[in-house]
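Okay, so here's just one chain, in structure tokens, the form predicted alone.
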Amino acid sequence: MADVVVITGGGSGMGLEAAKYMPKEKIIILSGRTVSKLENAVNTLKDLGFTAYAHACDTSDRESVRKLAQYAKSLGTVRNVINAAGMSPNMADGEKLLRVNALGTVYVNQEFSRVMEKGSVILDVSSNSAYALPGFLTKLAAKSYPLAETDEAQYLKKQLKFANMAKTDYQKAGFAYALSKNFVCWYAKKCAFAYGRKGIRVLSLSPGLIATDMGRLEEKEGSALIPFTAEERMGTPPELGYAIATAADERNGYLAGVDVLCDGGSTNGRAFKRK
């Protein structure tokens, strides 16, 4: 059977770019909420010589994710799952951000791990915002992370309580976003050790400010990070696509249980800021 690559949030941006770096003998499934965008992306891949399909999926809906996993399994051996679906602070309120970014990661990892075999990979896309909040706050928030698997309502309630400590609506959404992405890093590590016994490698990757449609939405607020990058610029979609594709490649078999920080150095840049 053919190997299958599933990319959520694959209709554009870094998800679509990651698909372009996959081996052409694999079947590519691009998923997202907007069918027209997915079909355009699939046509782009087909023009490049890929076998590609579109499948609508809302990752904040477990049943939708389950159907995507079953569809992928029907096409072959699910070898690589890249969970790039996500929303940013300018796109949604705090609860929606937590449902898509955090609970969506739970659904993707759980449902796909049930159909994947030894030698396969799950890569969850996070963000360098996972490192942005004060350490004491993320430590407090992390105490309720396990509730995402056992009591979603309580998980959301506790995370929103922390997010609502901010003043403005945008700042509250920003806090929720950062907490959701910190959760993604934590959950990918948790899954790495849970699924590793089955031979499924799991890791996360945290981009910085990238010149995608979503990145442009956050450019006004996020531009403050650019002076802290090593080259003082935004990242490009092809750069992140290549980073994601190589990290998610099954041949990179010993890279597990970690977060790959791919942000041009901005998270660490404050310590080395040019005088």
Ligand SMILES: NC(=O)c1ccc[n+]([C@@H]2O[C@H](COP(=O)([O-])OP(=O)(O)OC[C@H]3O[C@@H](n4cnc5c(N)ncnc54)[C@H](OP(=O)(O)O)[C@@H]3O)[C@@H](O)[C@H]2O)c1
The other form holds:
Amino acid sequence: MADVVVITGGGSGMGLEAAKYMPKEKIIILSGRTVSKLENAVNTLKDLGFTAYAHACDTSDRESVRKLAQYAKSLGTVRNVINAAGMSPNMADGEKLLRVNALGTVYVNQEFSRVMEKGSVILDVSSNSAYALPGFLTKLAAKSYPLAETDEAQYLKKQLKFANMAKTDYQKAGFAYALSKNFVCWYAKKCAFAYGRKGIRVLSLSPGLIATDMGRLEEKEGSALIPFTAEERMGTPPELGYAIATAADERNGYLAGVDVLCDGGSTNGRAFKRK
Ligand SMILES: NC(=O)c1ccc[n+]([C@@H]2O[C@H](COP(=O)([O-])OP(=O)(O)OC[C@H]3O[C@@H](n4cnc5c(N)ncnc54)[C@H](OP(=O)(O)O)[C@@H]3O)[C@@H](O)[C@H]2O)c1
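Now that we've seen the form predicted alone, could you pull up the form predicted in complex with this ligand?
Following is the full complex, with the preceding chain placed first.
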């Protein structure tokens, strides 16, 4: 049976770049909502010599994720899942961001863990925004993270209460995005310990500002971070693709239950680059 790599949000950006670093003997499934985008991305991979398929899936819909997991299993051994699907503050309101980024991660991790075996990996893409909110706020918000698995309506209500403390609509979406990504880091850790005994390794990876379509859309607000990076620049999609692909490789077997902060140093730069 061939090994299968599933990449949600694989039709563009970092997900597609990560695919390009996969071993060619693996089957790659690119997933997302826009079929034409997926088909173009699959053709790019085929031209590079990969075996690749497109499969539409909305990660904020559990049934859609379940079907993706079943499809992946029908093609071989599901070895690597890269959950790169996500939306940013300029794309949607707070509720939508929480549904896609946070609840989508719950669906992907839960549904794929059911079809994965020992020696497999789930990598959830988070964001350095996970570290951006004041500590007391994230600590309070985190108290209701477990509700995401048991009572989605209450989870959303409580997270939106915190997000809506911000002033403008953009800031509210920004808070919701940051909370959704802080949740992703927390949930990947939770899953690492829940699935570890089954031999499924789970981790998250948090990019900084990266020059993908999404990064360009957020560049106006996000560029405030650039002076705090070590090299004072945005990250490139291939750099992040490589970081994601290697962190999600099963040979990187001891990297579990942790968030890999891949942000050019911008989170730590606030302490070291104060002028
Ligand atoms: N670029 C940055 O600066 C940055 C920084 C930190 C974190 N991130 C995170 O990195 C990940 C990848 O983003 P990117 O920068 O590579 O941007 P991107 O090119 O916009 O990729 C995001 C992908 O997610 C897909 N997607 C969105 N909503 C979805 C849904 N409900 N179900 C399935 N797929 C969905 C999109 O395709 P469809 O619209 O066709 O579904 C798109 O292909 C995201 O999780 C993002 O939050 C990005």
